[in-house]
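A single chain comes next, written as structure tokens; it is the form predicted alone.
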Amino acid sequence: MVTLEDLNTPIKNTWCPGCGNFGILTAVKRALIRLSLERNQVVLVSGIGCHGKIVNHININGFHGIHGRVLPLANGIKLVNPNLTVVGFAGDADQYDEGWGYFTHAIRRNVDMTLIVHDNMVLGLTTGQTTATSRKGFKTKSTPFGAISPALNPVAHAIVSNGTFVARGYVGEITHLTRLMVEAIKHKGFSFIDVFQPCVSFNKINTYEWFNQRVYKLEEEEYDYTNRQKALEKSMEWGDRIPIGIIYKEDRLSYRDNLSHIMDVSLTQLPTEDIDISSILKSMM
């Protein structure tokens, strides 16, 4: 069984001291250990941004892609080899700006993978500009007079896009976040966790203290995460109280389970020796 020592790497970590990415890194490692997953069973995919370095710090199969392309890469890996556990990591700008077009379609198709978004509501790697989740009025290098547009609500979008596992976590609650990741990875279908991950260098508003005063755990209240309408209402909560936990969950066939001709076969195992595509190529000339 894989251990924490097995998952460590010798690569020097250059995240800022106190960065919320450390919390996500810790929770992911703990989740993989708790699930008893071996390293050859898992592929991690990351994009561009501070979060992208996470694949350097987990000794497991990893693919560091380009801006906004975490989901196409992760979807392709999972569809070709369904025996792999695929976990994608993206930043808020990476996924909700450049990668937004892929987000809603991956969710509605219900590809069997997990997406974890490091949501710090600011562009950290490029030293402080707004992202799609920056709150209206947020002052940055790119918006010195305050952001004009209202913030995007990815959790609400995931629910109305027919997501089958929609959750929100917070790095200030590591044990809770680890449990969320375990449940997300176990889920048969597309699982999505938006994780509040404070940027200590460039976001002086949405800090640890700010979140600590506001977040509350849904499982500690009488809440039914199978009710889509109630889930949508919860996704809209913001201000003095912000919910974390599983917001919506349902069982539905995954994308690959609907492909009857390949649902029981890994594409990596299909024979290719006697396939002749010359007639197809000729038809395209």
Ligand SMILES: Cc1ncc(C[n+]2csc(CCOP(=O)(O)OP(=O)(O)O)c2C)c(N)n1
Given for the second form:
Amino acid sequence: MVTLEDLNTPIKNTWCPGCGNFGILTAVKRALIRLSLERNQVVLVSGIGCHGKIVNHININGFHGIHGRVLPLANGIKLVNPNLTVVGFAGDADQYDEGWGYFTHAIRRNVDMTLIVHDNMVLGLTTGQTTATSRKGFKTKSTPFGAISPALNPVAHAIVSNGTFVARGYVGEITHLTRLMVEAIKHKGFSFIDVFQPCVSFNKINTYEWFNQRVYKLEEEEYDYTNRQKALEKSMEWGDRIPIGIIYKEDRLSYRDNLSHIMDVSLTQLPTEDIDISSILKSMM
Amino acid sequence: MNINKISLMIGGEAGAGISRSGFLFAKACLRGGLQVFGTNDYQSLIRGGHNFYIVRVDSEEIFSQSESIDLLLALNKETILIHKDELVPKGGIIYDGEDFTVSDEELGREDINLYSVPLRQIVNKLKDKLIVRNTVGLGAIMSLMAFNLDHLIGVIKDTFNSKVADLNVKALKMGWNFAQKHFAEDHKYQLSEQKIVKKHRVFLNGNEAIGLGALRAGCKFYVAYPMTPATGLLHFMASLEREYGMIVVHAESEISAINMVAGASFAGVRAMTATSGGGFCLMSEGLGMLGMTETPAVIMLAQRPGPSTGLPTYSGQGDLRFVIHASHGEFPRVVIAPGDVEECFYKTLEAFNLAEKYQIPVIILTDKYLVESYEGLKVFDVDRIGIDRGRYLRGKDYESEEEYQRHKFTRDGISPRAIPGMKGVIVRTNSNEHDENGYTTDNPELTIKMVNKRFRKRETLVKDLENYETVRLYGSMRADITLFGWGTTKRPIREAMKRLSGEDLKINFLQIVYLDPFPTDKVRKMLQLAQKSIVVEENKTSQLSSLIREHTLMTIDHEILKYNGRPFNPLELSNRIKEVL
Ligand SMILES: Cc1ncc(C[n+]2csc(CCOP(=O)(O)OP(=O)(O)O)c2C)c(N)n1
Ligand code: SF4
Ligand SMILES: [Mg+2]
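Same protein, different form: I have the form predicted alone, so give me the form predicted in complex with the named molecule.
Once more the chain from above appears, this time first in line as the rest of the complex follows.
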């Protein structure tokens, strides 16, 4: 079983002091420990952006992939070996701009893995431009007169795309976030958490203070996350109050559970030698 | 009289089952011990338009279709008007005279034998939607060729369920009977059974041969997004997903496909994807990631003429330079171009071995004419190429004092490959430049070391390839003319050589099978021996010529190029070779 020490790496962390990514890093490590997973059972996959560096800071199997393509890469890993716990980390630009197409399709495909989006509503690593979740009017170097398009709503989209586990977290609520991650990883199927992650350097609007004033936990209200219609309504709540927690959850067979011919066998266990193709050849005679 | 040398064309509108009929006929001839070659020509539409399928049958070895047609089964008048001039003198047309008439004026010639068969009337008599006019036509053709009908009946029974098969056999026999009655003495184009080569021959196309190669290589993960002409491979693999314990995914895009391949391979299985040029453009980014992360992968690119959507259902060789250079940055890769269906099988096995041995992407470069044309072949020797998984630490736990490092520096550049899930290892890789542990780095010294490590693999690979058939020579070492080519042109080139063998002219042909790393020494040697060198290629800029010049510093004397989407036909090619002289 992993300990916090096992998870540390010798790599110097270069996130800005106060960056919301630290909260995600802490929560992930705690969740992995709480789940009593062995280190060799877990694979972390990340995209490109400040968020992507997280793979350098957790001493676990990892694939630091390319911008926007976390999901197909992570799907490939999990489809081959169902015994692995696969967790993907993407940025808001990474997933909702460059990788938007894969988002909907991965949700639909329902491969048993977890996606955590570090949603700071800005492109961090490229020094502060507008992303798909930046609010309308957001002024940056790429949109000096304010963003013209309204922000998209990843949580609502995930529900509409037939998501089976849709949640929102906030790094200002680490215990709550850790619990969400534990639930998400335990979920059989594709689980998704959009995490509010303040970028202290480039997003002066959506700050800790801004979130602290608005965020509330669904667990503290009477809320049934199994009702899809209600969940969709809840996902659109935005303004003075913004909900965090599990917004929608249902049970549905994962992609691999539909493949009865391989059940839960890792494809790596199957032989590559002496594969018999004679019956196909015979049918071609 | 035309015995055991027949070229049959079936033509008509799309959706009329033309390819299927051609396929059935060819397979019947194959079972009769004859050599067969089948190729199709279709447009990018589903109904209407003009489609045709050519089957060439011979008792001797053949490599491609021929330039002329002996018999034409025309399902509409347009087919006749388009192809009338390709018919040999005294060629025959089977058509339905109750559907449309044909006059000598329309044909512009008087030497054609017209065989009107009431195709539609017979179909109507059978009152079943499942029956097509072609089947009746096939019956008539078999009668005209005086070929044992049992082979075709056997093929039909093996292909369809019993109800459909019975109906088809009925239609076939009605066509046969009609022809027997009306054209009994007219056996100008005869086929007769050959006993010698009868056994163990298969009829398949390039896509299927590549699929078989992948299965035999132990590929466990195939993912693709449909794109002509590679779609056939997706269909083939998907149909076998369950039987072969694989996962076959129809992904949402080629970008998704190549990233899934990367994930699957990182997780530890042999993985593959295929596409055409447009899809490969989307894969370029992922290709570089495979190179950087040292992840093995096999990618098949079946070319069609570009740029952009180009001629979606036709053939070309415009992507050679592209696949050699695709993606930014520098990294080792292998590009292999099989030239016929048999090579499609064996080269796929080699591709999987090289991908894993060197932990690099390997591209199998084909085209529409290669992957969609059928050849009758000897059954493959499935043991000729064994499985070599390279330095893959498979099925074991990691037991060493030393910490495992995915990108460990080694003398030959190849690091031992562990997979996630193995006990005792952390497997970490990175699309950023990285250290031996896979952690991101921008250290200048380390960068040089890592780049050199990846290119040391290439040096090792180049040495290894000396043991591979990276080029193939047809003909003797010395000749008056030396042809150079790659991929699909091999078949018409060999056919043209057969045709020119009667002339007082010695020709040989060097097929370049491995295009990257380029077999420089072998090519240079042939160039030095060549009296006159000619590159034959299906593109505008003769990419092979420039590649040869780049590597050997020698120039090619002549280029024979074609870029209208249609493969060379043997007569055309032999004439163009003669023109050069
Ligand atoms: C294909 C491609 N386009 C652009 C970039 C440049 N780039 C690097 S990081 C990044 C976006 C970062 O934004 P986000 O995903 O929100 O991550 P954050 O830095 O905010 O964590 C971009 C566009 C890239 N690496 N690859
Ligand atoms: S730029 Fe923003 S997201 Fe990136 S490290 Fe700094 S605070 Fe964090
Ligand atoms: Mg961001």
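Positions refer to the first chain, counted from 1. Predicted, not measured: the structure shown is a model, and the values here were computed from it. Rigid core (definition): largest C-alpha set, two forms, superposition within 1.5 Å.
Residue displacement note: I11 has its CA displaced by under 2 Å between the two forms (rigid core superposed). For I275, the Cα shift between the two forms is 2.8 Å when the rigid core is held fixed in the overlay.
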